[in-house]
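Next up: a single chain in structure tokens, the form predicted alone.
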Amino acid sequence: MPEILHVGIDLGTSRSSISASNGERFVVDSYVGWPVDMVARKVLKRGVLIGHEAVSNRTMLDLHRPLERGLLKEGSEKDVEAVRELLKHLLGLVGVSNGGSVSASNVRAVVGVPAAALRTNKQYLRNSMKGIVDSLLIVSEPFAVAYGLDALLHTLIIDIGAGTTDFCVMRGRYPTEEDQRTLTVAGDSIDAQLLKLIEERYPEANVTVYMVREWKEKFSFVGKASQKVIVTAPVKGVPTQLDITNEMKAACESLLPPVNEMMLDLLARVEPEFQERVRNNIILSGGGGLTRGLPQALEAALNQVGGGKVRYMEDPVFIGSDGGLALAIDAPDGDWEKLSG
């Protein structure tokens, strides 16, 4: 009997990662694009581009980002197709293909999605995975993170992605809807805010959201700036240095009030005798978790309820998919949903 390949997939708004039981791990930008016309097809010599390649060639493409605000887009056939292409691409990277060494019929996949998508898009995701994998288990991203870190009891995970910030209180069992929350204030909303602030201050500068995203990923901070944030952008076509320190601070700190409020609200719902343990075991994950000064800012908010400890994961790229893989390997047969082709 062919060996089962277990995979964990973290399906993210900005980036998606996969970890497989054969030791392979990959991360790709969550973009899918098709050539807009025959000229583009001639230049690109391919029918579909995925990930960073799609972003780099976006002027020639009908570009789709199939996840938005943590939800799988269902508006058009192209968005549905984009999700399938992205998933097939990820599985192909770890060796799953029709004629390859591993066929879809031997794949068990745990897919981590934002908590909001878990509630509303589950059936859509199921349909997207048909014929791509044999068995499926859909879980929330923060739960996958908790499972991978073995942080399954008296823990609060705060997973700050591009489309959503997800919260999950772990009580030593599968989390329920009551244990999880989703905010749409996250990386994308910071990018939009930062772009707006830069355009207001430097109206003649020519700046795109792709440039802003790159700057944020490199320089994001809350609290006191350790150094000035100086970037280069064209002003009337001339590359010019811009100081965006204040704009970066303001955009990043727009995350703090809603995240603090949600964190304190969830903590208040924990059984009273366990609240202190959960307060001292808060884990930040996702790309947004790397924002400089964020753990300290959240700890300052915890001081009003007796203090607490927030730690962040230094390498968040594969935390979700690694957790999904650990879950895939451990999950009993009864937990899996069998997908017909």
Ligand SMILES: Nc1ncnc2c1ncn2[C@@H]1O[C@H](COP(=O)(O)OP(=O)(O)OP(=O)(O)O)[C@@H](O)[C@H]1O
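Note that the coordinates shown come from a computational prediction; the quantities given were computed from them, not determined experimentally. Take the two forms, find the largest set of C-alpha atoms that superpose within 1.5 Å, and that set is the rigid core. Residue numbers count along the first chain shown, from 1. Compared with the form predicted in complex with the ligand:
In a rigid-core overlay of the protein, Gly23 has its C-alpha displaced by under 2 Å between the two forms.
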Given for the second form:
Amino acid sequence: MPEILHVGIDLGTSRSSISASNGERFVVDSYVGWPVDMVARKVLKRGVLIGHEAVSNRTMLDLHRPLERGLLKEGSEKDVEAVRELLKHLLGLVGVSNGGSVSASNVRAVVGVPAAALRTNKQYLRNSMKGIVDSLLIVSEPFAVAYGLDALLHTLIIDIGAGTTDFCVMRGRYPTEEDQRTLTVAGDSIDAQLLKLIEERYPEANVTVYMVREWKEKFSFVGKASQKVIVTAPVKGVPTQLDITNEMKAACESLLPPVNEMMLDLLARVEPEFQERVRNNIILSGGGGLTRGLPQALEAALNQVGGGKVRYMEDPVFIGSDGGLALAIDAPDGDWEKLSG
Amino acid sequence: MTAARKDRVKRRLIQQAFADNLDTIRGLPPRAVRPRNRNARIWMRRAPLLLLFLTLAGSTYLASNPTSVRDTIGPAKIVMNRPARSAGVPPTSIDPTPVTAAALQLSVRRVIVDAGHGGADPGATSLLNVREKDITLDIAERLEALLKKNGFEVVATRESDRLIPLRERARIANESNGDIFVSIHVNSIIKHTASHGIETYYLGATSDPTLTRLAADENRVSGYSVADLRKLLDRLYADARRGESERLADEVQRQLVGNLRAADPGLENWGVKRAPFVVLVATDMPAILAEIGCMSNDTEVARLHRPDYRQHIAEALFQGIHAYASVADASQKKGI
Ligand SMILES: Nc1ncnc2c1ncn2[C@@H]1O[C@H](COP(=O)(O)OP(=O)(O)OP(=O)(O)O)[C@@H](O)[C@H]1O
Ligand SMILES: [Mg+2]
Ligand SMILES: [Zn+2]
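Having seen the form predicted alone, the form predicted in complex with the ligand:
Everything in the complex follows now, all chains and molecules, and the chain you saw is the first one.
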């Protein structure tokens, strides 16, 4: 029997990662682009570009981010094609390809997707990924995270990504609709908010959403500022220092009311005897979770209901794909065989 | 947790994850709302109404047959014996996401204006040969002009007498990144030619007893209980969009009734309602569908025939959108 390769894939709005049982791990930006014309194709020397490469050549590309706002847009052939390219690319990185060391028919893949995508277009998503690997299990991303962390019981996962903030209460069962919630306030909406606030304060400055995102990833915070946030941007063509401390705070804090509200609401739905345990077992993941002061701000909100503990997971990049990999390996052969084909 | 217990839990989780995937492959709905009975399950896969609700959960049917979905649930067919009632929807068992516009810091710049029907699909027609598709296009154009004059950006899903599938309309709306979606229709109530009114819909499980009854009839063979359908829908709509859509619907309905009653004192306020219209399901932004009048009432048809009355309607729609947008903007400026 040929060697089976198990992989876990986290298909995110902004970043996608893969962890494989051969020890390989990779992360790419979730962008896929096709050269717009013959000229671009000649320059780029390829039919499709993925990840960072795609972003940096975006002017020459028809650029797609297939899971914008956590959903795979229906009716967009290009977005489906982009998901497929992204998956193939990730698999190629760990050695799976036609001429590569592992053939696709020997791969068992667990793919974690934003919970909203699974809720609204499960079947469509599955069809879009058809034929890429032999055996494919699709799960919600927060579930993969929980599984990877062994957080199976009395835990609340809050995953603040780019497109969505996903909540998932783990109560020892595969999460159902009741256990999961999604907000579209997340990294992208903070970027948009921050851009708007900066434009309002400095109408002359020339700022793009890409610059704003970079600043946010460096200086994000809620609560008390530990230092002033000073950035450099062209104002009428001249590089100028701008103080965006207040704007940064306001944009990042736009997360708090909806996230707090949702967190408290989900906690209130937990069986009373377990509420305290769940409150003390809240796990923050995703890039947005890196925002300084966020765990403390959420804990402050928990004080209204008797207090709680919020942990942030270090090394958030691979938690989802590592969780998927763990699941892939733990699943019995018999289960995999049912899904193959 | 002991190691043995942990293994047990893991085994269960894996089993459930695979079962869930197998269900998807077989085209079954989520487990939580599935009837237990085996026969019922088989029926379920055949019943067309069920397919409709699967569409809402799985969105695959949408692709194959958008028009017939709407036909099944369009207001013209559902509402046959309408009790006159005021706005307001009974609360459902499952709370929608408690997110406010203030929290989301929404602001409205781009409005998608959707003129109902078109081309081979005339929509409701009247004895006087006034067709819904013409009325909706005319009002949409008037509304577009008003919005543009007031600094909004407008994207129209239909600009001529063309058939545009609902799915295509939703695609246009989503790809042009609209902030809100406003669909314009004219009602047709076959039995009640004497009364006429205005109603505005947003996406959700229905609050209309006639639709509930219709659903119940259909569901006798589907294996779904009405309660299950409601649950399915309610879960689907637990997003921030729903609260916003309701607020937009409220403002628009208020302006329509308030402004048009002056011209037509007999106009009834049929209120804000929820219904699972496909075009509302498929759009990504707060979305409403306004039934701005009734084709089945002759005096109203005569009124709809008049350009000044249609302008009046467009203005009322504009006022509603404007009211919605100003609240969103105000809360933003205050930085709540
Ligand atoms: N230090 C930081 N502070 C705040 N936000 C950050 C930081 N670092 C990264 N982010 C944001 O986190 C988001 C990316 O997070 P992540 O990789 O978890 O998203 P994703 O998994 O691709 O998205 P989703 O979970 O919505 O599918 C981006 O919006 C990014 O700007
Ligand atoms: Mg993520
Ligand atoms: Zn109509």
